[in-house]
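Given as structure tokens, the chain that follows is alone and in the form predicted on its own.
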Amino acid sequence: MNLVGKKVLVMGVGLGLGPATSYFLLKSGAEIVIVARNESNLKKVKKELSGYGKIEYIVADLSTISGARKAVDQSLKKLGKIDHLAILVGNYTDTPIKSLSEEKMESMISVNLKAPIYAVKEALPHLKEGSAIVMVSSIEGTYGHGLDEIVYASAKAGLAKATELLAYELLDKSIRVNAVAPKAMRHDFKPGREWKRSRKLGDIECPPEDVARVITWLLDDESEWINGAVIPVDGGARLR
């Protein structure tokens, strides 16, 4: 993969996923800014990659439109333009139905759904024309049937549905829109690691470097003919 000289805005940077991304993208060129509401994780992820490229770090709460417009403007501060999205925001609760609460509800139609759209309005005006934008969605959203899941699996649902709708509503723009679609992942993220010996097919828990892959892949020219799709990245679990 190269993405040498490409600039990505990679927004949700938490555990696992985000450093890993931000990895395999810094290790194929690109220079990226990473976003989310922890500093001291953002801080860790920079001094962990820096070696590896340039990194830079934006403080925003991606849950409100104002929170992704700032995450936005201080990128193109930092990086001069957005040529690419990961958008990797996203959060799991058990919800089960006899005891959901609104505040449930909310907060996971509002990490799971709304910021990743939240993200997108907002970084659009400044995306060209051969950009690509990722998102996260699961295997729950898609093929799951798991107990006690009922709000977390409909909104990743409808953020798949939003790929799809996304990635048609942008093509006169010759902007793609993928997602994928993970099962479980560790946490256990460590740049350099040979991670592929810690999982076998059919594992319901993966190293978020199998995903990390795929997203920046779907970034990187080699994937150019991938658009509105939403790509299972689970080693199969969901046919268990």
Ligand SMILES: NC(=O)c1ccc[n+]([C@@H]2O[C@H](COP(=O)([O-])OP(=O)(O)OC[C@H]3O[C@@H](n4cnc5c(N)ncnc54)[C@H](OP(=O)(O)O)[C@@H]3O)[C@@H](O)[C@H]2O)c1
The other form holds:
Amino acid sequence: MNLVGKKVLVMGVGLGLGPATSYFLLKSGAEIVIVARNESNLKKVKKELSGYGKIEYIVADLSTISGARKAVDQSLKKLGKIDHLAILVGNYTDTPIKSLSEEKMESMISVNLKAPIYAVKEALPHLKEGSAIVMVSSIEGTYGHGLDEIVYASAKAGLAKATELLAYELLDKSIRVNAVAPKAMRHDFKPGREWKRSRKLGDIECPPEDVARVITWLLDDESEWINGAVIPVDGGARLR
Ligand SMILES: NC(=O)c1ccc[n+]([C@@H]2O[C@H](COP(=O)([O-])OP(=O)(O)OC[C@H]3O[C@@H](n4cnc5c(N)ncnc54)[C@H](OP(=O)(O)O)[C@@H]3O)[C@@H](O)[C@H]2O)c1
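The form predicted together with this ligand is what I want next, because the block you gave corresponds to the form predicted on its own; please supply it.
Whole complex next, starting from this chain.
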């Protein structure tokens, strides 16, 4: 994969997929800005990965349009332009229907559905022909169904549909929009490790590198004929 000269905004960088995606983007030659709310974690990720390429961070709450705008505006100051977006923001909590509260409902929809759409809305005026966007849905929202996941899975299903609709809307701008749908990912990322030894096809859980590599590929021109797709990245776990 070759992203030399490309500037990528990575939104929603926590403990697992965010650092792993940032690592592969840097290794592919991209310059990146990472965004989340927890500054000490962002600082840690920047320190851990700065040996692989140019990485900066921005603290922003992506659950509002103004937060997404702050992330985009500050990224433009740091990067000069934005070529691609990796939108990883999301969160999980059980939502059994019996104990569902308005707060849980709002927070799950906000982080898993509204935030990614706000991120696209605010970045779009700065993207150009050839830009690519990748979202993170989940197997639960697309190919499978788990217990007590009614709100999370519905939000991720909504995000999968939003991916398709955005790709349709952006066809004439030649901007691609795709999503990955992981099963369960661990949070144990370490740069440069031999992650493949720790899983086999059909495992429920995978190291974040397996999903991060596909996200990086979806931002690269090598995947240029894939558009509006939600790709299961689960090693076949959904088939069990
Ligand atoms: N782990 C899994 O098993 C799994 C499976 C399927 C799909 N996914 C999806 O994959 C993505 C990454 O998951 P992960 O496991 O790597 O999770 P993670 O470590 O929790 O990373 C997601 C990050 O998003 C950030 N975030 C949440 N709300 C935010 C907000 N309002 N504004 C800005 N940043 C916000 C959080 O960082 P701050 O708290 O610092 O803001 C959080 O650390 C998510 O979309 C998740 O739903 C995960």
